[in-house]
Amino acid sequence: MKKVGITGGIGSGKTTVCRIFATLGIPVYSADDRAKMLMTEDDELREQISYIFGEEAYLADGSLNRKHLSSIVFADKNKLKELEAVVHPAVHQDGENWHNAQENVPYTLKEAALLIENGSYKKFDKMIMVYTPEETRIERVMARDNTPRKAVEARIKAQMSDDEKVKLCDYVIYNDGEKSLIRQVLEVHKLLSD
């Protein structure tokens, strides 16, 4: 069973590429779903981010005080990566229990934004880059979270640019509005299902 990743900067649409993977049998993991959980219910990294962040890292009903958190990780770099440095090896883990406990699949497929920043593209068989022209990804941010602009503008420069993502990919789905992107998804299943 193959272990594919697919990747894509913010607003271009990976979300609604998995879902069509999924609608095929495919089964998907997102990180960023998955790491939200584990900061709530995994003891061990909620003691971590206790550590690093301090108490007022979760709310007294237990979940995760992300308006604590993203103040600090977005104005400090170093606690960035502090953060990084706890959840992404937890993220990993359970991404390679779940793969394991998958059967009857010719591939699995996990979904995360820096599967080529942090280096972790080179674990998989295969890569699919979504991509999406940055004018309509700044558009979807914007009305999806009603962000301004300038955020969204400065979340995109924050990321590798899709060009160079693009050469580290093995397959590149255009959701750019002029091809279908069930045709392609279609097509990259096929690929892979051989």
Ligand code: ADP
The other form holds:
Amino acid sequence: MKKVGITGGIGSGKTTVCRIFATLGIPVYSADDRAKMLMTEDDELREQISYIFGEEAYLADGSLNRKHLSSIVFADKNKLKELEAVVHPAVHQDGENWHNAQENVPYTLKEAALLIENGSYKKFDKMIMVYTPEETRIERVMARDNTPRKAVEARIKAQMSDDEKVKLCDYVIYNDGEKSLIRQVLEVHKLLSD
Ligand code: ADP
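Return one more block: the form predicted in complex with this ligand, after the form predicted alone shown previously.
The next block holds the full complex; its first chain is the one shown before.
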């Protein structure tokens, strides 16, 4: 059972492409969603987060105090690094357990925005990149998140450029709205299922 990673910049269409893979029966792991879940449900991680951010890291009902955390990490890069240093290993271990629990599938798919940037792409058998022209990404994220153009552009600037990422990937899916997404997913799925 191969381990496949899928990446692409914000608004490239990773989530959309993963939904198509899921309809083909491929198990999909979303690192963002799982990280959010683990931050509230994993006891060890909760303890580490409380240690870094204090008791206010969690609200009285046990949920994560996102406002508190984001106000700190936006202002303090070191705190962000500390947070990542505890969340990333927990998500990585959870992803491994999840992969090992799958059965009767040719491969699993793990979705994360920063697989290339943080070097974890090396742990995958194959990498897929969702490649979308920047202007299209900006327009889609503005519509999806109801965010102003400037904010989207700043988030794109903070990420590695697509042209650098694409060199490290095995398959590229173009999501420019012209080439059929479904057809491209089927082609990649066939290659990965052999
Ligand atoms: P990502 O997960 O990479 O940030 P999404 O899959 O959420 O990107 O896609 C960003 C937005 O663009 C979403 O609102 C999605 O519905 C839309 N979108 C994605 N692909 C297409 C497409 N081929 N045509 C039109 N809209 C699209």
